[in-house]
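Just the one chain here, laid out as structure tokens, in the form predicted alone.
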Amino acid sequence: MLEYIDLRYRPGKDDVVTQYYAEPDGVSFEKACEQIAGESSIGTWTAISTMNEKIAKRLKPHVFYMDKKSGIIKIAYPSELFEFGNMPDILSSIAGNIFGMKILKNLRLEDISFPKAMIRSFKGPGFGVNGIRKLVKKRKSPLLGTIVKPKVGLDPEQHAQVAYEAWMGGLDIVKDDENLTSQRFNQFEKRVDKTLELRDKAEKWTGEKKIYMPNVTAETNEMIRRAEYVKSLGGEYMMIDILTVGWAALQTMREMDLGMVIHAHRAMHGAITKNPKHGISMLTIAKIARLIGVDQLHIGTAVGKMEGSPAEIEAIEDEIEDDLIHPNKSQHVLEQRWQGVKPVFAVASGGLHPGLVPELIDILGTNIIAQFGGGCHGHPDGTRKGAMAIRQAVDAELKGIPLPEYARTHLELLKALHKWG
């Protein structure tokens, strides 16, 4: 007896419905879907004496859509099953104990639709969009951003003043990589200290308004005590590396409120979503990420070095069909109109250079924060120069001048399109 699956099944305004890839083994696919249902939520592997009918009619999940030749499988969940504003009793009923069950070879959570109520349990973004453009004072065009490289190594001094280059080069953002965080060559106060003294010196000199994002990763305790000194000095920025923290850390910054920009590293995302037919997918992380309540959000590049095709990246930075139930409906991921939750600032990194930008700003268009790590420091002529040609191959795009045509009276640039193409 099939108990879960439902193909006339309509989801409610109050379901939580997910959208998940799978491939049996062993077993049918209708067999797949019933035990994936069953195990995220009410069931277990057997029929058992405790359960009855009023737990299964008010709790039972409902398998809504099944395509045996794409392996897609769409679920729809009473949202009495969880606890509202706790995102880890949420993902350990729909992306718990069932990616380890035997009668499955592959299982893939591809996407996830948050009833409105569930929505408001979270904070969401304290900034968003708007609120990062305001502080950055910078309305329309691309925000660009540098990380300071070698990843570690540096001193605090030494960090700095590779951070000022970057800045009186014309970058807006400068931010800390994903590894560094208080070693013992570069320990956390002393560089926040160096850096935000030379954030103030660039912007008195450029007249524009800089920022730092100090990664404040460590234990729960730990990373709000470093996010509290920097909010001390003056800093506007904390950024958490938010796999390797996990969501109830996460979580908790966020609730703390201090006031501050969450800027969210996806660092070990490959490890969960790099696989097309097993994990979770960045789509689904981002929205998670977007609910608890991060500002700004790494989600690749298309053009760079990392793993993640244009096709993908826009869906999750621009407009998809998102809609799980209604599948015609295109709305915004990280942009959608979630009720009262304000829009995240996607985060374009991982092996850009002055070269890429015409194609990136095709792609993900000016909404977005543009980070060049190698492909600012490994300018020719050092960083400085290296932030002047990422600025002018922005202004060159934004004016509709092709690149080598602009390099022609901008030296910086044209080094940049000599070394990187």
Given for the second form:
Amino acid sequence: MLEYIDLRYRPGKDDVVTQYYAEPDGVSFEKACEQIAGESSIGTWTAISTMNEKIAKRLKPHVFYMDKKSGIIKIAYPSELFEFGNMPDILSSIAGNIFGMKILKNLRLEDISFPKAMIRSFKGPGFGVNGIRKLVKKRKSPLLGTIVKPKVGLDPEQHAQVAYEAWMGGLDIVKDDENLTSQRFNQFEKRVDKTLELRDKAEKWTGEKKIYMPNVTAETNEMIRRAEYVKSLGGEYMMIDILTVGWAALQTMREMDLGMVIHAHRAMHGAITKNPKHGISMLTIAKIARLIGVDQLHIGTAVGKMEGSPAEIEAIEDEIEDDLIHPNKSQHVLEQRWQGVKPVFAVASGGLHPGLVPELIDILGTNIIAQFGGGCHGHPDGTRKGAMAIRQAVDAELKGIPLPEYARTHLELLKALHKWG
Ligand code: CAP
Ligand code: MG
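In place of the form predicted alone, the structure of the form predicted together with ligand CAP is requested.
Let's see the whole complex now, leading with the same chain.
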């Protein structure tokens, strides 16, 4: 009989460590812990004749912490259990069958910590925060962007024109929406041609670096083809809906080493992260995305239309940006030493408008990419003025001037505040 619970065990440097929240259904908490540890590693529902002491000794996990009251369990898995550099394999173990076991009412993977050697088996971000700041030529202030709206519906010319207006109004970045790929009325290649053409024009007129992030999300080979197309036209970025394409596809895009920045949109994360008792935390998803190697990741806004408490979002931001070893600083559940893996740029997007800028910067700081969709194109005087209002709000905040005061001499901001508060 295998026994996984060992509260005296201390995780070693080669262990993968996970933290779960678990609610048993009809069994004791101890039994639930045993089953979670077993099903996610070498066990099954009953003792088996094919198991032997040798396998068990080498590969068995240890439940080294459990607290019935809070439902928290921590498990250390020997890293030999997993194929390095293979994220689907790792997740099929520690985030696989266990979510479907009848003996659990709820189960949530709250956090995960990877050992150094496993971290090294993934590429990590190619650019990271510093690489992107160098590319955009903005050293300190937040990078400002918009999402072309309506999400889907414009043709390539209209799309490019909206992008142009946003750049001319002062934004650094324009991106496609998560559900715009290559629709019949807005084909990928045509859109990229037109939009990059107007990007060049906007750069010429403004003297500023302008970024376009085309959504390459598709079947993997098609995604590669689209990314290569963007690169052939002088585009530096690709946007990927990382959860709908899947981790293996994302990993392929990173391993291709195209020398392009990867912007990670997290569409569908709510299906996995939203229930606080079940699923996988956004923190865990963010760690996996960083390990595979996205450069920018949507983490929520704390103040906008989407899910996520300020504390949770700050913790995720800290985690994806932490490239140093701060043994005591971590607010996270499990400490992970990233050892030189580049930090990821945090993207705040969803329901943002100029009036929310002070609160946003107060919570997340200035080392963020802030994106305004409706909060740009919904401006009473259109996209360009909307972009101007956003830039004015950020300028005011960086100068320490209250928005209503700054708006007295900045009409675009005044109109935005009037509309959205
Ligand atoms: C923002 C956005 C983003 C969501 C995603 C949108 O537009 O482009 O996809 O915010 O949320 O379509 O809604 P708005 P998250 O500025 O018009 O809201 O970053 O939390 O995953
Ligand atoms: Mg969107």
